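Next up: just one chain, as structure tokens, the form predicted alone.
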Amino acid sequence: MTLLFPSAFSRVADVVKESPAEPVLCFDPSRVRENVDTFLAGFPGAVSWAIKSNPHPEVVRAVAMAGINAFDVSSRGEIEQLRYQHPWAKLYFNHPIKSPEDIAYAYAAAGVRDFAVDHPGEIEKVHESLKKAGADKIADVTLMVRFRDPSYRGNVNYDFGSKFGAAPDLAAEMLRDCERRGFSLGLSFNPGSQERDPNVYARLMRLARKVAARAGEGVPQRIAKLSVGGGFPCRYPNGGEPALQRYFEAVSDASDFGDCLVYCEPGRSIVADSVSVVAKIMLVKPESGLLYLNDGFYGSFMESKFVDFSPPVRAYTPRGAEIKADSEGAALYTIMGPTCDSIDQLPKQVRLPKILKTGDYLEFGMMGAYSNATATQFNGFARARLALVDSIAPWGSASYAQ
């Protein structure tokens, strides 16, 4: 998670002029800010941010930075991570399956209060590891019930509710059975990654009131929190995703809660236009319209395989000049990354100038949300390093992608 460079660049031709062998993240923390104040400024209620979309310490700065104080985490290690880089930040346990390793750690170690489930088993895991950490005050940890709606499957990219979530009935007995055992009471949905329908928001904030009202005996009025999740989109070129505050608007439409903190925790929508990935060109096969770069499915690019969505392209020469399709026009090209695994490949086509050959770059934009997340060093090829940059141009027709 290292920096390429140790000072900033102008702008991502800059990068490619320094002729890095090695694919490069040119992450400008100005998007970053843009996209905290859009969050801040428009949503009705409590910002956080989930860091599993990108946890460069570069980029958790710049959140952090920008204003979001408190942190979607998932294990430990993003525990430790941010108790490193930012003490004092708020901190959501929000994965419903945890270690009693990890829960009593977070408790007596991080100040963890908040703790996601969404079966029995959980919540008895959690009031266990609690005790055997000392807890003296339950009431002040809070037991986010999470649930889902059984008729809707989620978006076609990522269905969340098909791995987590307690049905309307059984999360309603839940509420029930963390009430018994004096915890604070909270409730929590996420959609589901890259959401495009901002009232499937308000569905769900409508069944949370329902499900609170199924666990009866004034459990609705004492529902302290309510997370909407993250799933929120970042507006990708001929993407179709509607503007934020159409999200907003719906949350805000539903949320008839009394004096319960409802909060958001977006990841994407804050992250993904912050970064270009900058690859190197390996091979053209012309006359099978194959390309192949030091950047593929294995490093920056494992999420192309399970989200819709097609990366603006540019292309430069060595010295940074932008290439662009000459008399003999662009063509299609399928791109493969650097190992030997035939999957290695995105699994769109993108248009290309003809011209391209070997040693010149592309840049692919809108890249900062699950790239250096996820990359894995397969084959023993390095995974992307980060540069700063101070501005990443604005994509519009010199973007070639299909």
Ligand SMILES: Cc1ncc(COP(=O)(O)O)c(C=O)c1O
The other form holds:
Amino acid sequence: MTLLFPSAFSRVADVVKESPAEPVLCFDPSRVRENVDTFLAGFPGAVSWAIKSNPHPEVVRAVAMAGINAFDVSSRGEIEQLRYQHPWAKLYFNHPIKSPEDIAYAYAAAGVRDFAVDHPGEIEKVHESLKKAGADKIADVTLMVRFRDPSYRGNVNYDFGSKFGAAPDLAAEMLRDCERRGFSLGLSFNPGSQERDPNVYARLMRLARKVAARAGEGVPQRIAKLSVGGGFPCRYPNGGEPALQRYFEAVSDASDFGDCLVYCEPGRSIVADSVSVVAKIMLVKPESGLLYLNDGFYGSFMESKFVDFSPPVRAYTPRGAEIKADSEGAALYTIMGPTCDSIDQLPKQVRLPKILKTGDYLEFGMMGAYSNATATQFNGFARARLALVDSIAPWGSASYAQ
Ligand SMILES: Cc1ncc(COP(=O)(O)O)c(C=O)c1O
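Return the form predicted in complex with the named molecule of this protein as a structure block, the form predicted alone having already been given.
Zooming out: every chain and molecule, the one shown earlier first.
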């Protein structure tokens, strides 16, 4: 059948009952509301959201409706989308390397006044682009100097420090340069993604203070903004990720920045648990344990290769009845995506009922971040589309990729 998107359903099982021929992102906006509430109530500072984690217009709408009015953006495309959907939102252009055209557009057409920089060359580029765009009040613009801790290699998931961030001495020099040019001063860092250690934030905040002190007398008092980045984890139902409150406490304990605005840029932790991907089984090869789906690495699962990724999984008949392992038991399956490419498979196997067959469906939970955001149409396979659901069932008896 052909679903009209976005359709609204009560449960994920009701989406399955429609026998969708293409993969579906089942989106429960109430999860976004809960996650935004947690950040707004607990984070000791301002909260923005990294739209890159899920730019689907329904998701963006839900995040804004939940009370987020500031967004971390990386490109003109994201700025245009937000100016269209939320014309008055505050935008932080936090990509450290930007094109002169995007800088000028952001400033002159979209009212952006905060830009990340991690190299003297980028300060020069931003300054020149702003002058060309007719900027007269440079003091209204905050340059967020992104630094890194050279002794920290990132977590198992991502090492952002290998791509971005100035070493502390260079960051201090850059703060002086920003001040000479008349910019307002900011500092930022990004610990990685799905960061499991709350203390990393406190450590990097203390380093921020040292960087500012190294830049000169009085500079710490003149830092107007400090971004502690994203990286806050989503909590897998069977995982050991610390509660977000532990991160908020760590940030609060290290907050010693006077009038400086401290803010965060979470992406994943706001949206991950709000989406289940429903995919159809195209074929099972029981003798080899290979299970072919209509979604995979080039679709909603690109991140599975790069992060420690263990989504909960459950199976359904085409009529929407959950399939549990019966007396014949369960088998370990290798999940293959639909394209002809052999890297199109999930890195971890999943234990699922032996009785699964062609035409049944799988639901993968915790799929709201970096899924549709990075999906391609490689080989001509359609990207998953979004259906609204009132709720996603608890994951009590689910299997996990292992
Ligand atoms: C500058 C910046 N801020 C925020 C984020 C969001 O990270 P996460 O989704 O891990 O919270 C990212 C992720 O790439 C980023 O590059």
